[in-house]
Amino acid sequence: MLVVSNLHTYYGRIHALKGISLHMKPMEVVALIGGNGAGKSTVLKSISGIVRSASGSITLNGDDITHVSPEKIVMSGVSHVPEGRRIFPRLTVEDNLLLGAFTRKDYSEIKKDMARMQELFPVLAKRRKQYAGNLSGGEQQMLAIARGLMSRPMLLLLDEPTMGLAPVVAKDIYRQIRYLNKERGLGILIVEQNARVALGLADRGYIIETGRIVLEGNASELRQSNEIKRAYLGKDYREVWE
């Protein structure tokens, strides 16, 4: 579905991604797993066009998107959830659900979907009226991931999506995120800061490290790995879904 092939991305003269290459297969979730500053949501960035790559390509389902602008990339099936949320605080929750929606001229389909939503995360719809800005730091992460949803994409990119959550309601994220991977075939790439739950979500992972992929291979066996737990575990890694 996705293919990235020796991506380089630059910052004014910062060098963030060298030769970046993955894929996905079609209902794939995939973890990129690094430390802080090492490219993760460059790549993320680069795939969804809000940062334009200087080198290389990104094809979707064989046509090629390098150099689309973002506005189209979502209409390719592509939907970005950034780090930080970056909901319209001083707007609705069914206005910035409408927004997700906004490269889609099927008013009567985009009804139903925000009713989907507001299943799918029922706290939406008991805050559907109420300024997002307003809702808790749980409730505006779902807000975001149903936003992102409204595009009707085949591509989620996640970045950071349990970022300064507490524990319980990051899991329910965590469940959502499986049940849009396993009941709606929703393909996945995730940029997590807890290692152990995207190791736990995925199928594959990639490992980058100052803007290269320096390991890469099915999610059971980067868990398992010395060099990963040392690195990204911690000494009491534990299998998350045990």
The other form holds:
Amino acid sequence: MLVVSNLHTYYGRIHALKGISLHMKPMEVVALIGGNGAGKSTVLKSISGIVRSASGSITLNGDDITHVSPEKIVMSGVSHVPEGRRIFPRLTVEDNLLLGAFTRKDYSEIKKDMARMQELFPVLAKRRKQYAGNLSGGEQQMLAIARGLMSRPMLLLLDEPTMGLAPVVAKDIYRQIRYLNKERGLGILIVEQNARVALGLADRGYIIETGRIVLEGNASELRQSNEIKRAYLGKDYREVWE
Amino acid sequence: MTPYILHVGIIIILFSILSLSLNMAVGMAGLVSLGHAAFFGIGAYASGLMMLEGLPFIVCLLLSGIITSLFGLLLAIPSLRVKDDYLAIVTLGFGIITVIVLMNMGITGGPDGLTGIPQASVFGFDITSKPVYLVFCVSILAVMVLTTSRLKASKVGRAWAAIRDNDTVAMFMGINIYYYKILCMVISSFWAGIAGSLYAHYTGYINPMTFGMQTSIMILAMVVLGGIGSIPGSIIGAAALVILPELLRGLEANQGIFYGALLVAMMVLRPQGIMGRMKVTDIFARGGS
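How about the form predicted together with the partner chain, since we already have the form predicted on its own?
Every chain and every other molecule in the complex is listed next, the one we just looked at coming first.
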């Protein structure tokens, strides 16, 4: 479905992505794992057209979308849920959802989707008329995901969806993500610092370090990889590695 | 009603159109403009010059709106690539340049301005008497309030609000932020131009100094005082800042001190303005996205 090949992206003179290549099959969950500043978010931003890549290519279902405008990329079925729960704080929950469907014109279907989102995330139904900025962190994240789904994507780009959330809430978010993949057939590219959780969820994973993919494979293999255990799964694994 | 009260009423309506038009940019789309009076001036001069050429008032009124919106477009195309504080500086520069151009061009009468602008009539009816002109201005403001509130509740208004709240995330939603920002500037400057035309035909005389920094700041103060992003707030803010100096007139030399002190007190006690939900710092001087 998605093929990224040899992508180079710069922020001014900073070489953020140094030849990233990855691919995704339809309905697959792929995790992109790495530390701060590794370039994880930049990969997502390049795919959704927010950041222009210097060279390399991105194709979606065979169509080149490397230099396509963000709105056309949304229309072709990619939805990006930005990190840090960036909802529109001074707009109501309802308006936030409507903005997720901004590129669509099938108004009666948008209405139905609004109702579906409120079924999927019942908290949003209760807070429909409230300003999104007044929601709790977990609710804001659910709103951000629901808003992302409003464009009816086939590929969802999730940037650190559980960052700063309580473990219980994070678990709930992950349950929803799994549901969206299994029941709705949504392809999901998820960026995470928490390798354990991400690899528990994903079919495959890529490890990214300073703008390069250093390791890739099935999630189960990666979970067993000693290198991953040492670098990303915490000190409990040190003995195993050493 | 005495002519004096009618006069104050007309000025309130004209400034209501101006502050609502600025609020469209600042409050609805988050585009900070410090040179809004320039659009007011362009509308006034365009209308005055066309009417001196013998065009009927109603044509001048509409054309001055359209001409001013073209200037809005010209300013928007290069300058909306920058945002927030930078946009404020660009619009500040635009405001200053406009006054200088008006001061130095032959056709605009230089520093002396334009005199003898024919007064307004609509389809042969004279509307120059103060009560009639007040009704005429109120009906134009009504049209503006109606279209603006429709716009605010529409998809366009939602796009503007998204851009105001976070323009990067607006891009994530598939909103062409550049297009919607330009659209906002064009509509906003259209209405400022209309206000200019109404002003020119009301006073019959215009000069460049009316459209300088002071007026831009005054309009912005009306927006902030009334409430950023609020339509009724724009009108209340305009009314308050037109009436206040009139009430304080008896204080003579001390007028400015009281006027300033009242504004400061207002902003301390109610930073979101009379009708608004947003503080000044939500729009100005906010951090990056």
